[in-house]
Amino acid sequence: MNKQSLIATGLNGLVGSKFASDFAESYSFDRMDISDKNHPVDITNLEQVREVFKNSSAKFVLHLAAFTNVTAAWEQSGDYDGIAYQVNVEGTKNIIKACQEFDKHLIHISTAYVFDGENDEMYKEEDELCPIEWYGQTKADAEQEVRKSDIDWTILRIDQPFRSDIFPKVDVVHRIIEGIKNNNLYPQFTDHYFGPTFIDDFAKVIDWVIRTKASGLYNATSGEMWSDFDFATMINQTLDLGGEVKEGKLEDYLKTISRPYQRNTALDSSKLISQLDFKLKTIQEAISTLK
């Protein structure tokens, strides 16, 4: 079977490594990774990016790499020379330039943090971008750079990703599981909402984009809306952990921190779901598959 070439950033991360392993038989990867011991590529360096593109037959570029530590990004607020802005915005601009020069389709991974979290309902693709902290601002700026470009592009927004297996960077679900097992899970907010993304399914969404050449902007989570408390309670019950989940309040937590915190990051993914040629697992189905 001939593998399709794919240029990719972030394949060592929580999301990217799952896609790379699940689709190792379908794709060969031209990696752009600053931590690669043999061929490190810094996406903030345009010439290093161009060199990869020039030597690749790939038609698609999967851009997963990002500075995602929200608190650390908040500490860099307004710093255009800081690593959060440089990686998330300048790195993306370099990739866009290379896509223009070498005629490649960009699949850009974005986040629900481009919104302010004040919606009572799930956010739709056409809702206005309104970030309230620096991480969200850098990702919104990156989205705008992609959307105003003249390249072929697809943007996939995700929120709180988790996977079926254990990864060194502990995801939201495995953190809750460990907290319940060790009886030290902090109180879970009843007044904060999000839309979890099952990475095993999201990997299939990326493959779908490549197979069908789907373009445009898609919210790409489960399309479900959960409070932290209901989510942790469901995990506790579904996996029969037998622990205790205590209630907490976001409004109380906000009094203890200086950075803003979105009240709701759930995304309406009905546009994507209506076009997919496979069925996403419900979040409860996804939790039941955990190893």
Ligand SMILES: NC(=O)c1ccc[n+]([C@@H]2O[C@H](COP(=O)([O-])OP(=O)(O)OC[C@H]3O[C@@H](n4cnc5c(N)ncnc54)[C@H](OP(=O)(O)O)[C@@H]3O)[C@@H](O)[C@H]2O)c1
Second form
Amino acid sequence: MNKQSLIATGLNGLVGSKFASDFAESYSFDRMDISDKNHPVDITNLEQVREVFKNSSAKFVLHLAAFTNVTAAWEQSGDYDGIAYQVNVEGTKNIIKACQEFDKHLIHISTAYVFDGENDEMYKEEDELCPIEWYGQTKADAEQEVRKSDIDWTILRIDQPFRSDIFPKVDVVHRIIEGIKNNNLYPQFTDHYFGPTFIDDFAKVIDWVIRTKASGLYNATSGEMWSDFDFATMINQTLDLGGEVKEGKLEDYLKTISRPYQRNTALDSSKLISQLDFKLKTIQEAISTLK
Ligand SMILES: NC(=O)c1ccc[n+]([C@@H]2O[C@H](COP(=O)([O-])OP(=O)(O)OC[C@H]3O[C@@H](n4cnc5c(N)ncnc54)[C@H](OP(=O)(O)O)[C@@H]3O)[C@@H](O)[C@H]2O)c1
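Form predicted alone already given; the form predicted in complex with the named molecule follows:
Below is the whole assembly, all chains and molecules, this chain first.
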């Protein structure tokens, strides 16, 4: 099978490495990895970005790279020279510029943290951006840069991604499993909600975007809304871990920290789900694959 060229950032990360391995047969990657020993590409350096684009026949650019440590980003609040702003906003601006110059379609990965978390319902695509901390602010700014550009673009927003296998950067599900097994799981909030994203399925969503040239803004989680407590309890039961999940309150936790915390980051992904040509697993089916 002829592989399709794809320019990509962030393919070593939690999300990107799963796409790279699951779709290694479909795509040949023109990678932009800052940690590459031979050809490091820092997306905050426009010339390094341009060099990759210049030498690539790819029609699509998958942009996953980001500064993703939310607490470390919070410590940089308001710092436009800081690494979080530089990578997430200036890096994305460089990718947009290169897409303009070399006529590429950008697939930009975003987050539910562009919202304040005050909704009682799941967030829809058309809801106004209203970040409450610096990581969310930088990702919202990056989204705005993409949305106001004149290139072809697709934005996929995800929340709390987890995968079927173990990865060095431990995801929400593997953290809960370890906590239950070691009997040191923190009390799980009954008043905090989120929308888990099964990365194995999300990799297929990225492939679907490329296959169908779907453009515009999509919420791209698994489309469900869970409280931390219900989620951990479901994992405990589905995987027969036989441990204990204790209840806690976000409200009490918030009294102990200064960083703002979104109360609800679940995304309504029904627009995406209605257009996909395959079925996403339910969250419980996804957890079952970890057995
Ligand atoms: N993880 C989450 O909870 C979550 C939730 C919602 C949305 N997202 C979004 O999903 C995307 C992927 O997240 P992830 O968790 O997979 O990320 P991750 O594991 O933290 O990986 C981040 C990636 O960004 C790359 N990177 C950082 N700075 C760079 C620079 N200056 N130049 C080039 N590459 C750079 C890193 O490259 P090297 O490997 O070469 O160092 C790494 O591959 C991000 O856009 C993130 O905002 C993540």
